[in-house]
Every structure is written in C-alpha cells, then in structure tokens.
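Next comes just one chain, in structure tokens: the form predicted alone.
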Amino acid sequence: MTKVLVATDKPFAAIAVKGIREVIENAGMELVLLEKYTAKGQLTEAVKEVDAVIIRSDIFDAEVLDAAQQLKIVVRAGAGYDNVDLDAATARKVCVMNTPGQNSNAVAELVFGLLVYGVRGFFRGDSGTELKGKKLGILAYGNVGRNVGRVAKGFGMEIYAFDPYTAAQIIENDGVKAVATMEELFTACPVVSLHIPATAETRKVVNYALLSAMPQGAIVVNTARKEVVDETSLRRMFEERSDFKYLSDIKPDIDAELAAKYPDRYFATPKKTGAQTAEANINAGIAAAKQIVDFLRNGNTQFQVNQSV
C-alpha cells in the first residue's frame, strides 16, 4: 500500500490531521503520522518506505532525501520551501511541491496585528498614530502581498506594490499603484512589508540604500524570511534614526540585540507565526494531501517548484 508520512516538528492542529487522513485514507493510502519529533535520525527513519511526505518547516535535506529511498513527493505545507535542498531532490528524481494561497490570509492578518502594534508604541500606553492616510509599500504581489493589500484598504491606507513578474495593469486593477523599482516605493512608502522568497536573486536585498530612503517614520513589518533583509544595513538604521522600527514574523541573527537596545522600535514574535490559525492549518495540509494523490495517480505536476524529475 502507498504509504504518505506527516513529518511535522510543529504539528498540523488536529482538525487539519483529521483532513489529511482522510484525503490520503479515501484514496486508498496509508497515513502515518511524526509530530513533534526532536531529532533528525526521527525524520531520516521514519521516511524509510514511504511514498510521499507532507512537511511544513522541516529541514528535507540530501541526508534526509538518501533516508528516503522509495519518496516520489514531498509537499511543503505552506508557500515558502527554502527548507527543502530542490537540487538534492532533483538528482534523486523526488518531485517538490508548495501549497500557495493556503495560508496568505493569515499571514496578511499578522502583518496589520504588527502594525497596529507597532503604531501604537507596543501598547504601553503612549499616544500612538493611525494607519489611516499612511502610504502602505508591498514587495512583492504575489497571493499574501495581494491580501495585504486587500486588509490595507479596510484602514483607508494609500497602497503601493512593486512586483518585476507581476504585470503593472494587473496591480492597477487592483486599486493599488504599481511602481517600477524597489527604489521607488522605499521611497515613497514609509511603511514597506515585505513578501518575497529568500533566493540567490534577493538575500540581503533590502540593504541600507533601500532603507535610509525610507520618509519619516519609517516602519519596516517582515513576515517572510529573514535572509532578505541585510542585518549590517538593520543594525545601522537602528543606530542612525531614531524614527525607524523593523516588526517582523521571524527573529533576525541579531534579535537579542536589538531588543536589548531598542525595545520601543523593534519586535520580533518568539516564533514564526504567520501561519498559525486553524484555517491555515486546514487549508494548508488538506491541499498537500490533495496534491500528493493527484501527483500519484495523475501525474499531475502543477505546483511543482523544483526542475522536472
């Protein structure tokens, strides 16, 4: 029988387990289940003999793919899957897929949770300012930075959105105003969120050039990965302007110093949690589930995100 293995460090809330199991049961597979494993030779054991795996933010590397003789797919639970080595999983002919748009929604709600926190001089009482009439800039437009802009108009925020593989009139249609350069809309924005991928192309690419262009009041909310934001460049707004706050969903390397330093300007939530609702867990591992029986019986490769295996 196909076996289809939930490698979960932090697990699937149990409503979304429930889906899983029964996407994978009624399709004839066998579910098995590894929640809140605490050791990778766990993972590298338990992907022995199974056909599929569903992760979220687990390591799957080489050492892992070598474990995993008989793995066909492995499906990211989420949008992100830079925990996956894709050139590992290529060579060994094991098909990598994301979830995208599971769990945008949510993470477009903890952009505006940090927001409002951060405006509001983290809730301690001093008087804070409104996001209403503030210039809101999205880099980039894919599915969270479309529903960050669809929440932003509900505070009657001025949006802009800079996207290189997003057509401008498709951002236009939208009501919000496409700019052609990462230049202009730091430029022109004082409150940036960021929703790009750490890749080759944008590691460290939100420098200090980007960030000391930024207008008076400068907020800077991350909820993507902390690769794309250059530290050096961080550490140098901090001590340069007193204006200048980075909320973000992930801790940089230099997080305990920054919050020593800057209390009042800087945040980080103790774990990532831009993903963290039951709707996301549902949708999210239900979709995985659905592509993973697609993929085996059909062939069907549309979210693909490594080379043709």
Second form
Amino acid sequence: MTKVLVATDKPFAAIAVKGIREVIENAGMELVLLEKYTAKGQLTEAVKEVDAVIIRSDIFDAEVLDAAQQLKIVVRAGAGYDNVDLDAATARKVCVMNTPGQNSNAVAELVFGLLVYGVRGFFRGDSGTELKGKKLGILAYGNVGRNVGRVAKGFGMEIYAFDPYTAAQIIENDGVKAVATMEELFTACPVVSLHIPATAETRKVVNYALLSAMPQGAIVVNTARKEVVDETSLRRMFEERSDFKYLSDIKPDIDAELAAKYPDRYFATPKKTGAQTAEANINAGIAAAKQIVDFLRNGNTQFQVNQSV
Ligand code: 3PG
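Starting from the form predicted alone, produce the coordinates for the form predicted together with 3-phosphoglyceric acid (3PG).
Complete assembly follows, chain above in first position.
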C-alpha cells in the first residue's frame, strides 16, 4: 500500500491531521505520523519505506533523501522551501512542491499582532503610537504581502510595496503605491514588513544602507526568514538609532544579545508562530495531501518547485 508520512517537528493542529488523514485514506493510501521528533535519526528512519512526505520547516537534505529510497514526492505544507535540498531531490528523481498561499492570512495577521505590540511599548503601560496614517512598506507583494496590504487598509495605513516580480499596475490596482526600488521603500516608510523568501539573491539584502535610510520611529517586522536581514547591520541600527524597533517571528543568531540589551525595542516570538493557526494548518496540510494524491495518481506537477529530470 502507498504510504504517506507526515513529518512535523512542529505539529499541525489535530483537526488538520484529521483532514489530511481523510484525504490520504479516501485515496486508499496509508498515513504515517511522525510529530515532535527530536533527532534527525527519527526522520531518516521514518522516511525509509514511504512514497510521499508532508513536511513544514523540517530539514529535508541529501541525508534524509538518501534514506528515503521509495520516495517520489515531498510537499512542504507552506510557502518557503529553503529547508529542502532541491538539487539533491532532483538528482534522486523526487518531486518537491509547496502549497503557496495556504497559510498567508495567518502570517499577515501575526504581522499586525507584532506591530500593535511594538507601537504600544510591549504592553508595559507607557504611551505608545497608533498605526493609522503611518506609512507601511511591504517588501515583496506575494501572497503574504497582499494580505498584509489588505489588513493594513483596515488600520488606515498608507501602503507602499516593492516587488520586482509583480507589475506595478497590479500593485496599484489594490490601492497600494508601487515603488521602483528597495531604497525608495525604506526611505519612505517608517514601518517595513518583510515578505521575501530566503534565496541566494535575498541573503542579507536588508542591510545598513536600507535600515539607516528609514524615517524616525523606524520599525521592521520580520515574519519571513532570518537570513534576509544582515545581523551586523541590525546590531548597528540598535546601537545608533534609539528610535529603531525590530519585531520578528524568527530569532536572529544575535537574539540573546538584542533581548538583553534592548528589551524595549526588540522582540522575537519564542517559537515561529506565523503559520500556527488551525485554519492555516488545515489549508496547507490538506492542500499538501491533495497534491500528493493528484501527483501519484495523475502525475499533476502544478506546484513543483524543483527541476524535474
Ligand atoms: C512558510 O514558509 O510557509 C512559513 O514560514 C511557515 O512555516 P512553518 O510551517 O514552519 O510554520
């Protein structure tokens, strides 16, 4: 019988697992569950005899792929697939997919949770500021960026976006001002929300030149990836700009240092929380299960993100 493994270090909500199970079992396949595992060895053991795997931010590298001799497809239930070694998967004829858009509302809502927490002085009771009327810069107008723009309208923010892969007209049709460069975005907006994936091209792209160009009352919200921010620049901004705040859903490598030195201006969630809602888990998990069934039965590769051989 075809076996589908759900391997999640950070588990889906139980209701999402139930939905995934229904899709897999209704297709006549068997669901195998590995949740909250603590060692890579548990993952390499669990993948041994399965045909398909659903993961989240779980590291899926060449070693894991080598252990998965029967594997045909791995679906990252979520947007970013920087945790999967795409070349190694291609070399082993394994299809890799993601589930774009399925968890983006959850991430967008967290942006505003972090923002309100930040502008209200981390709820310590001091007088803060409001978001209404402030300029918000959205770095990358993809699925999450668009949802951030939608919610920002409710707050009465003035919205700007930079996205080299989206036509300016598409951005402007949403009532969002499209800017031509990242420099323009950071120069115009005291609040910037990051929504770029971690790739070779985006690594450390948020650097001192951009950060230091931000107007007074600068706040950067990172619900994307830690790799996109240059941490030396981040440290320097905290040292030089007493108005600067950084609110993140991913702990930077210098988390302990920033938390100790700047408790009023730096906050990172204890665990990555953006996509951790029942709704996002259901959407992404069930989409992943359906994509697996459609791939194994019909060869549908619509959401494939690696090269096929
Ligand atoms: C994503 O890329 O989809 C988000 O970063 C969510 O990641 P998670 O599934 O590990 O919470």
